[in-house]
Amino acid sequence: MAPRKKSGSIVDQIRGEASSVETKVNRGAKPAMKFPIRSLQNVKYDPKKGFFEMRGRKKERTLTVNTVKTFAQTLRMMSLSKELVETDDIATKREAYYVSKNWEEARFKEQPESDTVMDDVEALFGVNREQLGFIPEEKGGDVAGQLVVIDNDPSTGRPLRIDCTKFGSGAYSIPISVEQLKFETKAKFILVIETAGMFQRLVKHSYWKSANCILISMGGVPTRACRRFIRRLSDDKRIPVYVFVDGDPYGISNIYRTLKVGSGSAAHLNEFFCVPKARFLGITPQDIVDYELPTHPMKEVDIKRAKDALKNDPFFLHHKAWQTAVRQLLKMGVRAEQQALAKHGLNYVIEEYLPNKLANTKAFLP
């Protein structure tokens, strides 16, 4: 289960931290707050646990002339969170940024500044931002196929059954919070897909029906809600998760790795927002060769991302199979999209590629 703390506990934590700052100020001492360092350099990977964990290094933010603005912004963000929790309200990350326009000299110039401070507050208290009252702008992902989601009717509180086979050409949208959901399914596996276009093709041709599976569109790097949904569904129903992304360093080291083991920036929560059982279906570097896929030259950012993964990412450093695959991609100097399979026909992915790959899941990359 995801970390659950009563609203009183979160409010008490905020009050405690603020009180500590106040006490030091009243004594004429410099107040300070310690935040976990959110980066790959401060995480470790234990394959038995299956996710990135914090190593414990922290950064100390002390009130000085140079840090007074950031210090004030952090306290104001904590105050906003306290208000949201106490009133059982929510604010999107964008709304929180605009609220700061009332903070005079402590206001944020751009949203990335407020997002960073929000992430620091989240890490400071060891909870997820939704528990602090902050929600993302983006939706969680789309779902189609052999699955019934049981939610609660917000007006009556009664169970609400949502059949994901009954959306026609559309799909069920994963909500921001998924902890209350229950599932019914007889599907054999979950197929998680990077692009909305590929997801729509599989939905259009009811691939979920012939393959007896559940299709989930990530729409790029998966949101926390999407990752948590997949994790809960996989764990509850004990069904495998196969991931289908573009054959490039971004699809591999950002999208897939984030889904499977989490990220450095959210290591304090990765245990609950990753899917350790996920396996990589494709597009693999070897797929590019075997299926003679059209490619694009790697950009400088692709090369840097691949080299960084080999040098600094604990997940890739642990798995030799992935080191070999990434080196193969670098040697080839190319990248391939999911849609490149259309070279062999628009529905080649349904008729040939997926059946061929799924016939040998033991060969999937870890």
Contents of the next structure:
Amino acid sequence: MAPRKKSGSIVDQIRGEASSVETKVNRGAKPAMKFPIRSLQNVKYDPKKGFFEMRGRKKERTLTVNTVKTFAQTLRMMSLSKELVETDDIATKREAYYVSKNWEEARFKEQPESDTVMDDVEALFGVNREQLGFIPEEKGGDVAGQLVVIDNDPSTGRPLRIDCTKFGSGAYSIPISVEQLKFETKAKFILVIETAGMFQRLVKHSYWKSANCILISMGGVPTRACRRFIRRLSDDKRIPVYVFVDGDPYGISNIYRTLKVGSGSAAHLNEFFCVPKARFLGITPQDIVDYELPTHPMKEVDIKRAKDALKNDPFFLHHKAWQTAVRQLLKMGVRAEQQALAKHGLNYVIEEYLPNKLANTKAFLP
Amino acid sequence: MKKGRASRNRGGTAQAELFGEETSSEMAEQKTKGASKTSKLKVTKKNRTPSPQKPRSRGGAHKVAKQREISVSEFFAKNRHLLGFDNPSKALLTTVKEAVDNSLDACDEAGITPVVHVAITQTQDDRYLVSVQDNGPGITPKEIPRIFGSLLYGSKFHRLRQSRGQQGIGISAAGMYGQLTTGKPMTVVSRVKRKKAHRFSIMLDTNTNLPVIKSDEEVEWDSKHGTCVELELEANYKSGRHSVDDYLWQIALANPHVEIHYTPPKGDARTIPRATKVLPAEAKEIKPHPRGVELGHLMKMLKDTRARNLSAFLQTEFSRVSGKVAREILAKTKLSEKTSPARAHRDAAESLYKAIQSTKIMNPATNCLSPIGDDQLIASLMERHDADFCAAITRPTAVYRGNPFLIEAAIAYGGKSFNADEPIKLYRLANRVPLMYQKMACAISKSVIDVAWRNYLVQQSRGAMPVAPMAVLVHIASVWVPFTSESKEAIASYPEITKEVKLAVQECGRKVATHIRRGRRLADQEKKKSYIEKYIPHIGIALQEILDLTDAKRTKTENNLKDILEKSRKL
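Next up, the form predicted in complex with the partner chain, please; the one we just looked at was the form predicted alone.
So here's everything in the complex, that chain up top.
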């Protein structure tokens, strides 16, 4: 996966950090660790590079009475990671949370607490959590269509050809680690879909066959594995990526933006976990008007999200077209789901909408 | 509703007094106010319309109904709810309350530290025998029958000074109620110092409002002085809120110098010890303040005075009127200083009344009030509660409509007596008597709700009692407490009163907030200290695991870290 930014093995890095803490303490000084700030405020967007890049601002967590608990937890998490790496074992995020239950007072109450500490450690060393021995629980995403994935058989190590046209009404699941995969395809484009429901419809009617494409379902905000899979596939085979999500601020600014340029909270990894090539097929705010889609009023949280994107998100700040689109959505004050197209007939999306849109891919939003 | 004992006694029939006073009811006594108005209504009608309560004569519709005078006893026998006898359980509470209030007033006047014995025993299903005994000065045998056997007979009606009871209805009304429901007389044993004790058996003739002495005998009594009242009545005993138990407990709270021995009908006898030996300061009697007098009363005073001219009248009959002030008042009228009060007609009285309202007159004297006192309040609250903290405040005397009054407030906070997620306990006291009913109609409750408790770190939802482990006590002392009704259950919301209550409670609230803040700070420090002890070992473990430290090195690192953090915490 992502290559290390710092030199030396992970174990060396962990040891180095711990040793600097220990030295400081025994010199009578307060130890401190420097973490990159994991937020949108600390990323910049360079369209030439195509992803959110960390600005390099860091926060220093000095060991004080107030931070002693997190400090202890961070160190224990690092110790767990070292053990995993040394024994070539892995732990899911959930398992790591349960391991902490053995830490008495330093245990985590809920998993989000342990995930945050894990993300901090990850950012501290500028690595992917898999390199620390931690793996996510989440499913990567589903694939169907004109694609053969070449994986290795885990028991024999021999190459394994997986034909994604042969899953019938089911689909191929993207594995958690995708670095070893190779691809064979003649597809013209990749269609990335937000909801499993829409994916099911397209699979059921073998849309991939008629459109000669690969269908990928993200199931909400794409996981790192899903992002990396799409990125590798599109880079290797030089095929375009079109994204089809709900016409609401969540679909636009959370799902699409994260897929295309990465997230603010794991900015050190965005370089590898993003798909700069991705283009926005729909549903655009203009689609709501053009296709007379049924809508729901935007919720408070939608409005806040859209305003926040216009104000703070470097991606939207860079693209005028997106600003216009989001402002249009805000002005209409409504949102429309992918499946709203069913108003015109269940297969309207296959027969009319997608062909119409794909006829003019240049008009897709960046 | 008191009868004074071994104290002065103004003659005349109670009824005459009552109606003589009716225009001045405001100046005089609170409970009579409502009662006298009602009575007046009946009586003034007597020569015009038949009383609806009297049977008509038999002569048929053409004949005019027979007119009859109504005795005050008859009136109250029919309107017993006016006096707090609306239902059996309230009747029991009212009886005990009247007897205990009398005992405490008698002791306070005589400067005796009160010891009161209350015993209630069940005689039949719905009958109870109430016995209240005190160590007061006792009552002379000559006075006993009228005090206990006739309504509106007493010593406190005509004077302006703070006392629990006022118009002399209470205990005789209880006797009357007992007599109505059980047919039995009331027994009174009383002994004045160095005299023999007398035992009276008294009934009340409701037609004449005069006592009927069933028996009177000299008896041996082991107390040197004191009074014991015993009567049987139809009643119902219950515990909890509005119970006799609760009332006695609150009486002890309001009167920390009182010792109460209580034998309930069920359960063990108990003693509520005194929280202080300090007796309350004696409340002085004052003359009315000019601002507090209404026109009708002013006219009566003009008629009754012995003063020979208006200037002297103003100076001798009122408080806070000097020669200079009298001149100022009279200058605003067309009256001469030398005019004889007896000759001042209605118009003159009215111009005098108006002149009084527009003249600047010093506030009434305050020695007519006897507050419980900060120290006493704190001692009392702490004695009756297991609380962590207590604050009390006595406000300076204020005036509403010419009547001096004074607000005291106290708050007890924390400790085992209170529940953190329940509304606060509110004690409302008026002239040292707990108010048991009509909580939400009372100016005290309204003012307490009105305080922005969140400023004092106490939870409160809008328009509701705050929720905290806390008791709030508010006492209003006044020569005339303005009750909303004759049943003396809630205080009227005069702006001057609500303002004073709020100020007093807020001042206590500030002290409580300081206490809460201090507690939080200590807890916070404690928590931080425990943080160090809890988490440093984990830093040690992690460092040892990562760096393969020896145990000794680990301990050393942990100790160094502890030192660093302890030092920085103190700075």
